[in-house]
Amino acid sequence: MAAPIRILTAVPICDGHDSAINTINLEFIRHGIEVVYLGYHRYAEDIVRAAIQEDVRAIGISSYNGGHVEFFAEVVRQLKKRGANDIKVFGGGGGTITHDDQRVMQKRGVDKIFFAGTSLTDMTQWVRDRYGKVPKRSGGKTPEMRLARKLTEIEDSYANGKRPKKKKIENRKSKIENTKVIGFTGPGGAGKTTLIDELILRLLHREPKARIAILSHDPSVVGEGALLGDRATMINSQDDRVFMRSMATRGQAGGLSPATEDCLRLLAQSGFDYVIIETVGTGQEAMPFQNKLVDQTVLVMNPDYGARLQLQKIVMLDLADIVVVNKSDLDRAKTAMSEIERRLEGSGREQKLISTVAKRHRDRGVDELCDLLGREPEKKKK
């Protein structure tokens, strides 16, 4: 796939109206745009941090609750303050933003306001025309921005079927031995993102100086764009010690991007203590971490996986270091735990089986998972 336009969309704080932005997001991805969706009830600081980490070309804000003049202007102000004023801002708000408001907002640096009645086709075409050309950018004024733009360079180096020359590395661990790399995989809807967010909350509390990076993958629509929506449920990860990058598969099967390994190497060399890789929701055949990309693999499952026969066909049950049955407050959870335990007995490997309810406050299962995944400093020093 060619290097697509990347934009971020969000809904401001105190605004829970997401029907319009979801419709617009879908139209954008159908026309080859990668959309990082941040969700609703978001502070200006959250939006700006995410836009910088994701290295998007523009931010689209949907505002229906008023306060738009001040909110849009605050986003523009914070972008300039962080040296990211090459990231543009546009948006709309149905009938809540007046033409007088628009004139004030544009004077304060907003690119465009769409009004009620504007067609989705017109919006999409404007975004493609306005942000389609790759802008000339500096390397970035902050370490976070420089890292984000290097990640973009890596991703774009794989565009149009290119395969950049790789430096031969005999032992990956010799290059990133101080970074713990954890891979999360499992079917869509199992709760991987929520579980990762709760794990990060615990790691931040347990290791006050630790820095964590996340590479979160979502599928590309074949030949088109992608909806990168994992940030919408990442609440605890809005921390200055956490760097998150959303990646589209861009035509590659298996749950990861063609650029994942190179991006992982860059993050590890940038001094992160943990890198968490979340795959696309995978099926029975997926084995995303077979090249020893990670130190530990976590398979997250939903209790409602179907008949017991399905367990025999899930390859990752033989390969995962830890199997998590999330949403274990559901009725079938006990049966699922019993069936999966019997299935794991035949793998011939030492594996851990954990039951979690990631959405539950202070869930003991998530605490146990954190214990298993936390670093062991005494081993790292050897």
The other form holds:
Amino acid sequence: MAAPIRILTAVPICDGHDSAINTINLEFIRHGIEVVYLGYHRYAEDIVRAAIQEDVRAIGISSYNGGHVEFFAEVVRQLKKRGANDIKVFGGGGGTITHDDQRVMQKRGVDKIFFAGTSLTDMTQWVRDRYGKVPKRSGGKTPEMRLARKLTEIEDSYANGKRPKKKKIENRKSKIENTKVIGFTGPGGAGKTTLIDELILRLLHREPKARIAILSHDPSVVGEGALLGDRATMINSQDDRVFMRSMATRGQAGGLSPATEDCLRLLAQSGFDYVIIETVGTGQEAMPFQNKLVDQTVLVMNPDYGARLQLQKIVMLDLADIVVVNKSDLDRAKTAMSEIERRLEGSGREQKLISTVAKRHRDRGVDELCDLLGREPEKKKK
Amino acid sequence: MSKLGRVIEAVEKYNQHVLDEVKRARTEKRFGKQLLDRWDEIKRNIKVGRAPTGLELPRLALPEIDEPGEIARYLLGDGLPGEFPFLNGAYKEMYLEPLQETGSYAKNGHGKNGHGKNGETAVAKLQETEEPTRLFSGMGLPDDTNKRFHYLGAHQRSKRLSTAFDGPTLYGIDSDADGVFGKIGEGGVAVDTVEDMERLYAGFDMGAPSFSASMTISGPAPIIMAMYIAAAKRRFGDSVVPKLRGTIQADIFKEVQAQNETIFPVEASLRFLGDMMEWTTRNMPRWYPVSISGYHIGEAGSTPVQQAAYTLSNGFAYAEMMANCGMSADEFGPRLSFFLDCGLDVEYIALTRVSRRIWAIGMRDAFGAGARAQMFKVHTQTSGRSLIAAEFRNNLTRTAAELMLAYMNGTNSCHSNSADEPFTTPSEEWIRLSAHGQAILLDESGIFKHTMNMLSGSPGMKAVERAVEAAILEEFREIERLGGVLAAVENRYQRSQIQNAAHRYEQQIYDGTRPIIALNKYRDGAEEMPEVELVRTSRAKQQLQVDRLKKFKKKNAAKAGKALDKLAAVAETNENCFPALLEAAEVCSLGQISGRLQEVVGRFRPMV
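Got the form predicted on its own; could you also share the form predicted in complex with the partner chain?
Every component of the complex follows; first up is the chain already shown.
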């Protein structure tokens, strides 16, 4: 089976009109396209950075508030500047983009403009036809782009039923010494993405030169598309020091993708100070991180896990290094903390339990968690 | 239980009360007699007017009932126009032309004095002395919009200016910020500083009773409000403040649910809005500090019931917030006004009627509000989403049908969209047609000008009312189960409901269960889309805005730092920060203020 088409969609800066793009995203997904959705009110710079890191075939921009001629052209210009002109740009603006605008925009390198009245079916078909063929692409001009394209190679090999040429990866040291790999898991809705984004804010501030990679996962079924939407809610991770990659699980259970392990190994070898991996929100019946690359595992819980008995079924409570009870502004949080504390006593391991409200600005619990994620001092020296 | 829970209870209780009273009217002779007497008296006092054809008609139409139980059901369940629970109208008389017998045949303003740029015509009260027209504009730099305001208002005694802002302003970003250059002055006016605000309303007497300003902005509303006050003080002195008249949208809930122009986390946004509402309610008695808007919820794709349910529940949440600030319902209630969308779905036959009823019962019984604070005052706009580009002239018919529905519901004012809107900023020709659509309906046709209740209360309308009210209450219950409006918002309940509805709508168009003429039914394939001239802001103007802002920042650098420090310090406490905001607005730019406040409270994390 051919690897799914990956595209990125977004709404420009100072524009919150996301109704059309939400509907279009759903239609794309239903037709087997993996959509990395960046959200609304996004700078051209953030769109281009994300498109390169996610190594998408094309960027779809839905604009409504005007200024589209400049904005689309700016995206194309920045792609070129970063050597990524094989990532195409298409989009639409309902009635706001005129035929004259379209001509100017296409002259400046925009692939296609859809006008009001185009059916979702026609649009999806066009995208599939146009971006469905696997193009011959360069290996990438910058280290970031080369890394992104290697990740695509790995992912696509798995999708095509072949394992990638392992040697390329395994010949190198299994891991660079001072890269710290942290795994985040926990049920859906516990606030993992928000928590990670808040940690990124603190890590970037605490270590002004640190570079961080994030590998995030969203669920998908074999042969179908996926909405990879974590980036849309992350406001602190749109930074040149953060490399983020969103992956669909492509039918694999357990919250990770078949390609995750190889991708993680590659990231761990690529010179980042931190590599953060986030699973899909799943039942916590087992440890999702099988390989030894992960240094520290964090289980993020929601205080509303149900009856106390439920805790016995959560195997991750025995295995995680740090357990976080997020959303601890909820009524049930106090009870949850004490129940989980009791549960952890049974594990016989030294585990940390932290309570956070990730959505709260400058939350002390998140500060505390961030302190626990420091690298070992002796490893800090290069 | 949140206040919304009490509203649900109040409506259920009131409905039961009506049933009980119906029964009592039928069984208790004395009560029955009282009702019959009152009914007779009401009928006796109805004046008779005459249509141009000579036909005599009552000024108020009532159902033909003479049985005490039915009279009780009508008077208590629906209420006469202008009476609790206001199902039939917020006012006793609306849209009616003056009685021919009494006084001259002087017409009300609409249709005679021309219309605003986008055909907005308000016709709330006969005795209104100012023109009902709001002059809507927002383009380019403040000077451009100002020029437009003067042009539009040249022949009007009263100046009611409605202002649209550009993208950077709506997001609290300065024009000189990286990456927003092309957006300056697009789709609205660029306002960065108090000086821009002065330019925007230059030449208008901001404190005059004939002047009022409406500002369509929510995320940075408190900052823009502070700049507006600062600008007025610079020109007219401190004494102008209590005289300022107008409204600012300031509806953060609908932003988070649908429109996405939010810059602070929800709770912080609400705190800043609450501070502003409290300050303006106490210091500016003629200002409406929030316009609770369902329009954007409807346009984002909600069902009509969702639109009404979320708008009403948002309204009750603001009311609760203001009550928590220590204000009484009678103090803040009359300051709340609403803005709804009207499309073609069957619910619109009674959506506003039902909303008015629920609001009145909720305000009276859950908030203890008196009559003035029970009234749901609403501006309606026809649905932009219902208009399509293919064979766009059909949009005239769509808008006409929507106008009819809006007036059947007793809207206090109405804006009709232009048929060419699906593909362009409205042009003069189509604006004129849309405005005239309202005039034809209200002035030319006899549908609304002779008799109140002309189209109220048909059996079909009653059926829709019952179904819609039940569905709205069901939405309320779900929101209440989730912990109230704020908790539901944080759970992205409303957002996901709206998105699902939007997607279902698209699917229905695709599978044909929702016929759209010339799109999926009776389509002839011929596309006609006239090329139009657009209003765009030139690069030179955009550069001018940036240069002016830089100059302002340089001039005020020292003072700005101090003002921002003070503002940040107050924002860290629980005190009302609007006074500090007023000081900062004198010397700081919009982006400086929003940036500094974001350092204190954080940035809004988008929801998908």
